[in-house]
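First, one chain by itself: the form predicted alone, in structure tokens.
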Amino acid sequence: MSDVARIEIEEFREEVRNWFTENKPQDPGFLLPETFMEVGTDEQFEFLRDWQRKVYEAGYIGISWPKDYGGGGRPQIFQDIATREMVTQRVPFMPNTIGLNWAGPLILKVGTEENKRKYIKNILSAEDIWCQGFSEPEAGSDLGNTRCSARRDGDDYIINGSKIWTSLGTYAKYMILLARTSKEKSSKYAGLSFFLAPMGVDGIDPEPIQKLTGEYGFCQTFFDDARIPADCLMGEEGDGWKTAMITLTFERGASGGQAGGTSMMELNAYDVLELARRVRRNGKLAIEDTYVREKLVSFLIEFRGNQLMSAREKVPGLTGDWPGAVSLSGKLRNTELRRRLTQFSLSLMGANAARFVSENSVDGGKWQRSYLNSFSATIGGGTSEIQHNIVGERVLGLPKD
């Protein structure tokens, strides 16, 4: 790296740090969701969308996306710096997570020129919110079981069926939709097609689903003879499985190209360390317990290790034995750590852990809320069981049986 480039990067780092310090939003006076999967009220949604728009207009998301489509057109390192600062300062997350991290990168990779000019800028500005239509009730974790149908009728496709766990479904303008256009007998993965489907048409009805925490955010979306334009088809009819698999590499972090920003405001190992210094367990501060201290050290090591994984992946000598291990294991490592970490936070409280909605709950019940919310991330994008199989088969070379 030249001295000029190094100076430019350091100046940008200082610029970003100052901007987020000066522009970090104040407490809005209402409960903010932890992730895009918990956005359930209009005030939450509008607050977060305004924040994403402000960050985009300042030039700190989409930095590495092409300038012709509304991005910054700069090297990836600048986006990495901006995103890292958002994490450090713990600013609100970007609500258009599916657009920024899955749909947008997919469109840039395999979409037409018309797709890129139509969708990309409004994804970045949060003008157009995106949701995902992959999972279905009763279909399990195998997308090959998709039954939602799309039948060609002139210049339209007619969609019938339903999708579930469509986060932000009530706010989304578009959905990345996997539907069955034919019943191929050769394989259950054949005959599937991929659409960039508009949500605001007759016959599409997203109904919110209440979660364990009492919050909303998920929906079940029903399609009843919904007509969408035929040019919403992405790629060739019947070739949707391939496109869906490309999308999942973005969702699981196995492929780069995301627009940047954060998708959650999660509690981390250092937060749990501070909690242990405040709550009492067996009549004394939890931090004084030898077992607690050992567990905390283990969590801190694991958390820091995950933080350093992206840097490790760039060093061939550290990944030569198991190529692809870092990227393919990322979702599994991070979501399972969060689940175990939040579960451990409740154990620090003893009997007080049972107080979730009580006025006497620790920190207003945020630890219980975070634990209950943690399960959604271990399911979405492929369950932890599926992620274990991916690591076993594609990284370790183990047989399917």
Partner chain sequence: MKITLSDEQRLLLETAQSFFIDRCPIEQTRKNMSNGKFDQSLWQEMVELGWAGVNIPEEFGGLGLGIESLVPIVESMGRFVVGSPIKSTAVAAGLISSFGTYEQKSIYLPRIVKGEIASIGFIEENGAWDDGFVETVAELRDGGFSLTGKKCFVTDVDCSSLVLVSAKVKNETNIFIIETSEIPEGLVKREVVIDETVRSFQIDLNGLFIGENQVLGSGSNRLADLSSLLLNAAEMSGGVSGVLQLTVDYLKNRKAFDRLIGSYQSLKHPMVDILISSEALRSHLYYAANCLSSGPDKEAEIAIRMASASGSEAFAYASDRAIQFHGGFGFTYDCNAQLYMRRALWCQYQGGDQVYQKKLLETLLLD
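Residue numbers count along the first chain shown, from 1. Here, rigid core means the biggest group of C-alpha atoms that superpose within 1.5 Å across both forms. Note that the structure is predicted; figures quoted are calculated from it, not measured. Compared with the form predicted together with the partner chain:
Taking 2 Å as the criterion, G59 does not count as shifted between these two forms: its C-alpha moves by less than this amount when the rigid core is aligned. Superposition on the rigid core between these two forms places the CA atom of L348 2 Å or more away from its counterpart. Comparing the forms between these two forms on their rigid core, the Cα displacement of R278 reaches 2 Å or more.
Since the one above is the form predicted alone, can you give the form predicted together with the partner chain too?
FYI, this one's just the chain on its own, none of its partners or other molecules.
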């Protein structure tokens, strides 16, 4: 790296740090959601959308996306610095996650020039919220079972069926939609097509689903003869499976290209350590309990192991015997750790662990809610059981079930 570049980077780091220090939002007075999948009330949504817009306008997301479409046009390292700072300063996350991390990178990678001009800038500014329409109620994690149909009719497609787990469904302007355009194909993965579908047309009805926490945050989206323009089709008819798989590589973090920023509040072993220092378990500070101490150390080792894996993967010569092991196992490792960590966090509070979201609870009940919510990530986007299969088969080369 040249000295000029090095100085530029250092200046940027300083600038970013100052900006977030000055502009970090105040406590809104209500419990914020911890991931984009948990946005359950209008006040939560408006607060987060405003925040994303502000960050975009300051130039700290989409930094590495092309300037022509509203991005910053600078090298990825600048985005990494800005994102890292958001994590460090624990600012709220960017709510338009599907847009920033899935739809946006996908459009930039395989979309038309027109797609890029139309969608990218408004994804960054949170003007257009995006949602995802892959899963269906009866299909489980197997996208091959997609039944939602898209039938060509003149200049339109007519959509029928339903999609589930559409986060931000009631706020979204667009959906990345996987639907079946033909039933006559040999494989169940053929006959699928991919759409950039508007949510505002007649016959599309996102209905909020009540989560196990009692809150809302996902929808089931019903399609009843909904007409969308034929140019919403991405690529060719029948390419849907391929396009969906490209999208999933963005989800699993197996390829770059995302706009940056966070999509959830960081919650790691150090946060639980901090909790242990201030709450009481059976009369004394949790941190003084021998069991708590042993578990905290184990979690700190595991958490740091995850961090160091990413660091090691970048060192040529140390990438290991099993290409893809670190990136393909990322979702499994991180989501299962979060589940176990939040479950453990409750044990720090003694009998008060039995409370739920309310002012009498430790941190307003955020830990209890986090444990219950943690399952969205161990189930959604391919359950942990499926993740085990993916890693076992694709990385270790073990035979399929």
